[in-house]
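We begin with a single chain expressed as structure tokens, specifically the form predicted on its own.
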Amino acid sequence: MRSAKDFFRPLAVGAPTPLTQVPARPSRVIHFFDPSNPKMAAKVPGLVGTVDVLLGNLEDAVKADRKEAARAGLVEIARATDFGQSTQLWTRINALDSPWALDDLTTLVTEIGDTLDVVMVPKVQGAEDIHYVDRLLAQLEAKAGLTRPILVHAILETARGMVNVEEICGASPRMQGLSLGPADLAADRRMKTTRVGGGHPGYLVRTDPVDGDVQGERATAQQDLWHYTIARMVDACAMHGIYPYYGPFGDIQDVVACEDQFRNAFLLGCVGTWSLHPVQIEIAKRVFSPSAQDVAHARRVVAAMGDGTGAVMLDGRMEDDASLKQCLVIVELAERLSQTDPALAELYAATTVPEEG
């Protein structure tokens, strides 16, 4: 029986990270849709090319009596839609302990496995969950005669999953990335919030009293409930060469706070996020694409650093080897996005540093 490892080219000796094993396709925004909803299904062809990932959701947002309809709807959509080179098709299957997960995988892999890029697995508790999905996918891929692997994306939404986050990331060469599942994780941790992502006005810091007047006015600042969780998730993903994502932001109307939360995740190292409504698509694409100013600076540093050793001064700032590594991340991302997003390709083209001579 062919395993997942058979699909991946071994790394060269001395390679620093297995990142090259995971396809580096842009995935700034993962847009969710319900395949059992005819109105949503009808909009899918029009979304192709406008989002990096379209995800057919079979899990929590679909009622129990609509699970089979959602699965069948996704098969129909996948067969009828040309997703092209710019948009991937993912699915979020039902939880592995549910009565629907096995049928989700069996049906989707054998019927549309050649179109499906990634399977998102909810409520992952440990490496054993990924091992199960990995082996089942290998069997189904062999049965269907697929020539490329379907990758696996895990959602962190339990305390146990967070404790085991490093082993989850390294559980299979199929692992594509991780997403934060703030609602379920908050419930499992018994956090005192009913919000889906974002901050909370009660989670704050307060300045010290002035002249000992503890009753006087003192400024406060709201804090991010998810900073620790996202940072730990990013580190685990970086260690194993896979990709971290912010998850859902539930308040569709508060686009300002949504953008702030997405940007916090981007700055911490996340490569993308979820979109629950079309209004969040443009926010996500804007936030998870580096600005023209950042790309221009990064390209100047790369050009100035030469072989990457020593240090240079640019605009009064010292740039050294660490700076170069940071800038290479930005330049690489800009080049990837330019291949699939014509508007960004034009924007970033203006930041190219002219060659000397």
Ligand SMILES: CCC(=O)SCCNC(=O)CCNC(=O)[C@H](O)C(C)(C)COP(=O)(O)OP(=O)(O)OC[C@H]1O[C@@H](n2cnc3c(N)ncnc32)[C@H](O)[C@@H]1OP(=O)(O)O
Contents of the next structure:
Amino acid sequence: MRSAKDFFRPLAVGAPTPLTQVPARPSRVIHFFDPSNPKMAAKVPGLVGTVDVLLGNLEDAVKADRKEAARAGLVEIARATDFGQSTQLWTRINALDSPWALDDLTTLVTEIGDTLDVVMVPKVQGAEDIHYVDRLLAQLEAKAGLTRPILVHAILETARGMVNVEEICGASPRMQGLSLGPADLAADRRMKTTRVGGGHPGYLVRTDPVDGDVQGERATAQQDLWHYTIARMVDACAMHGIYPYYGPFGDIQDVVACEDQFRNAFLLGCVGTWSLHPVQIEIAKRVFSPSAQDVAHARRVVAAMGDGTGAVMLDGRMEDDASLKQCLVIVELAERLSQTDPALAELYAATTVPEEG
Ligand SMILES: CCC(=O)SCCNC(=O)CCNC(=O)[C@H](O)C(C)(C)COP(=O)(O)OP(=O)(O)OC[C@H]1O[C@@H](n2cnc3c(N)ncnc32)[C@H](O)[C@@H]1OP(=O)(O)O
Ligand SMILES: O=CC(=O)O
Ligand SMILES: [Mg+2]
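Having seen the form predicted on its own, could you now give me the structure of the form predicted together with this ligand?
The next block holds the full complex; its first chain is the one shown before.
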């Protein structure tokens, strides 16, 4: 572990100074595309401004014989595209033990490092993986003459990564956030599922038998397979001042269950999710933006709480310092999203609390 005094020093001579706070830029939807797929690549310019993050994926879902093409495609797209103020460019590199990760980082940082905001690192096992990427990025940033540090986002998709989640979050000032990787995590944990995220009908609870009749009608309710993992990830991220995200939802056609999974993650504290297909973009944006109703209520509580201490009654409910803090989370998120999303700005403006008297 580095000493507290050294933590924010660059790891290479000439590399930019690390940030002391992760920028709070909207990232409700991280939209994945395969830069080696001409149809998807052609859609990128049209997606700018409609998603918070465009992520050029180089890892899983890109065929082994297309890895170089994907990397080169991303360089080309980054150079040819104006991402504007409201869309960031991220990449997901190949796993650190793969034949491609070193070239991914070397090429991307030296060729398009000034355009790249965040590097997503898959299958992170512990702080040692982040330390490796941290130093290498610093060396490459210095070589490329970059003036702002590239941030790092880890995917939580191994059992060891889960166990080490707190140390991963705190391994570097570059750490921007974590995403849940339910597909790889399920495999690594030897869970008996065959899906990419979401629930499973077999994972349920059942009411007790009535009068001991175990064969009688008994209601069941499907449970959330990912509750523990997401909650643990959220705590680790909050503790270290970085951002938690849900990850992929593979049943593209089941937009209803997708929305449910995204909403569970949002309510538990995640700031965003991945979209794998254009149909998931609108769902993610809607779910990860607070509703106008919640913003209106939060603003009323803030107004009613005056200096923020004590207790008041509002619509029959007690509000105090702690509920105020929750409301401030909603109000601050609404204000931040309004800065880059004009439709939301208009929606939330209509909920402004009128001044008393
Ligand atoms: C599981 C663990 C993980 O690692 S998840 C992250 C890795 N996976 C991915 O990144 C998957 C990304 N998405 C995809 O590859 C495709 O969306 C998949 C799921 C294969 C479906 O593609 P396809 O059968 O073409 O769907 P479709 O016919 O409904 O497509 C309609 C038009 O939209 C396009 N499209 C599709 N996906 C994207 C995307 N992610 N970004 C941009 N465009 C996309 C298609 O190319 C198709 O275009 P067109 O209308 O034919 O011109
Ligand atoms: O990379 C994502 C996953 O679910 O695996
Ligand atoms: Mg994965």
